[in-house]
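There is one chain below, alone, in structure tokens, taken in the form predicted on its own.
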Amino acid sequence: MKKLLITGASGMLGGEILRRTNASMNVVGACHRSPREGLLQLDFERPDHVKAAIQESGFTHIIHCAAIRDPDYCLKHPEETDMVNVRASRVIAEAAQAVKAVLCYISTDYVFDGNNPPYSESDAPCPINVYGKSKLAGEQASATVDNHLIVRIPALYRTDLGDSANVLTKFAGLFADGQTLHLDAETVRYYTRTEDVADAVLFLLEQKHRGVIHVSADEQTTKSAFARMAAVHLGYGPDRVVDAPSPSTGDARPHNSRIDTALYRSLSGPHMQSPSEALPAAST
């Protein structure tokens, strides 16, 4: 029987998994900063912890997806974002190559500069801030394992509000706070549901599939975009949501990130749904 471990397992990716995970899967779901009931706790600040924690388990399968996502929450926090992102990921993937695991590691989007889109599996990564450069970090570290997959994705969403991690979830408290919101409508984004996301990288790993690989919805929205979307969806008006030019202040963000998915097409893996797929208008 396989044994999985799942880092990051009380965030939004990371927990959506271990609920997918199938019996077939001896599964533990192991956390960071988010302490859970049912959760391992591995502190990042004692990689030899961490390096034991795994090697002394008999894990035959990694999912590594802790990390600090909010690129400005990196530029203020380098210190933090270096221990999580990068030595972190590095200690997981010494004691994966230790124990020889496969080692599956969420990458992102954000690896690129967003200047000549859409970007393959085969582009040199180019990030423009300091979340992008320690993911590429992140995904160097991961290569140096025998066995590794990495997958990059782009932003994600939940259909299911009872995430407050869910950038949805944060649009319908605010809409029912009656809010009307002023949100970047220059930035292209490719929103992509964390449960498809999900149902993919177990594909991926039941396929044995190696390397790196893009995951994303194909439909090209952004930020504005897709909160008025959100809007019609939960029942609220178009007019909830106003489009402005991107933010001048935090850190830089790839105008355009998009990644090809052709390669996780030609495997016919779980589809992507794109989000007027996933959002339809509320009935009235």
Ligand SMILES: NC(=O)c1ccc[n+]([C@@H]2O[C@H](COP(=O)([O-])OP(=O)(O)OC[C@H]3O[C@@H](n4cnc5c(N)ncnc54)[C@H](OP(=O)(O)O)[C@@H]3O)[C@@H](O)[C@H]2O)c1
The other form holds:
Amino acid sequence: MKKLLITGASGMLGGEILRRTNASMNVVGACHRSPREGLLQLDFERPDHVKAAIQESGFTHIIHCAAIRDPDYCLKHPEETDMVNVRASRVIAEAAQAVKAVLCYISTDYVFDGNNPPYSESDAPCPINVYGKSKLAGEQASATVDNHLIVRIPALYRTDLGDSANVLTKFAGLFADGQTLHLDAETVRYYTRTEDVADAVLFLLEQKHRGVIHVSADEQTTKSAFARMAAVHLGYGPDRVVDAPSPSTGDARPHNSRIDTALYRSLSGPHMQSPSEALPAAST
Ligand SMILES: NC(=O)c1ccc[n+]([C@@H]2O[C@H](COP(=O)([O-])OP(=O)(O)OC[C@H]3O[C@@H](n4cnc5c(N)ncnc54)[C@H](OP(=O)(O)O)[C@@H]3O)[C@@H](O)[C@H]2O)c1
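Would you mind generating the form predicted together with the ligand now that we have the form predicted on its own?
In what comes next, the whole complex appears, and the chain from above leads the way.
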């Protein structure tokens, strides 16, 4: 029987993957500062503990979701970002290789500079912010494992508004407070449903394809356009969102880091709903 470790299982994507696994696998979800019943506490500041937890438990598969994923936080906390996103990824890769496990590393479209989209799996990464650089270093560590899969994904949201880390939940709370949101209408985004990405990751683990693969919905929006769509579906007026320029503070963001998904589509993986398809189902 497969034995699967999911790091970051207390997070948005790792939690969704955990919920979608089935009884054909023996699954262990790991967390750090957000302990939950049934989750293994794994602190990346203790590399020996992480290594031992992997090597002594007979994992055949690892999905490495845990990361610091807020680019502005990464800019302000480069040492913590390096520890979590880079050094811990190296430790996990070494341990995965030692036990000959399949390592699936979750990465990001922010490994590209955003100047020449769309980006295919063979395009050379060129990150422009601390977060993107750290995730690329995590990819490079993961690529040392014989049996590795690197899944690059764009900005995520969930249609289930129960999760406070979900961008849609944040928008819903602000609309309910009566606020009008002034949001970036310049930076291009391809918002993708976390639920669909979780299905795609579990599907890809079962496939023969190894190496890098891009997974994304293909509807072009901006933060502003996405929030306006959400406002309308949640019963508020479109005027609750006002177009604004890209923020001038925080770390740089790629202008348009669209990733090409022809390879994923050629494998006939689960459908990635566009926000236009998915948002009508958004619920609290
Ligand atoms: N969300 C997005 O829009 C997006 C877009 C592109 C790529 N990604 C990638 O997708 C993956 C999952 O993202 P997400 O949105 O699910 O992230 P998230 O909700 O912020 O969850 C992050 C997870 O990492 C764990 N973690 C953080 N620091 C840790 C440490 N020191 N030791 C052990 N675990 C630690 C957290 O555990 P605790 O909470 O228990 O501390 C949490 O489970 C990440 O690799 C991210 O780079 C995300």
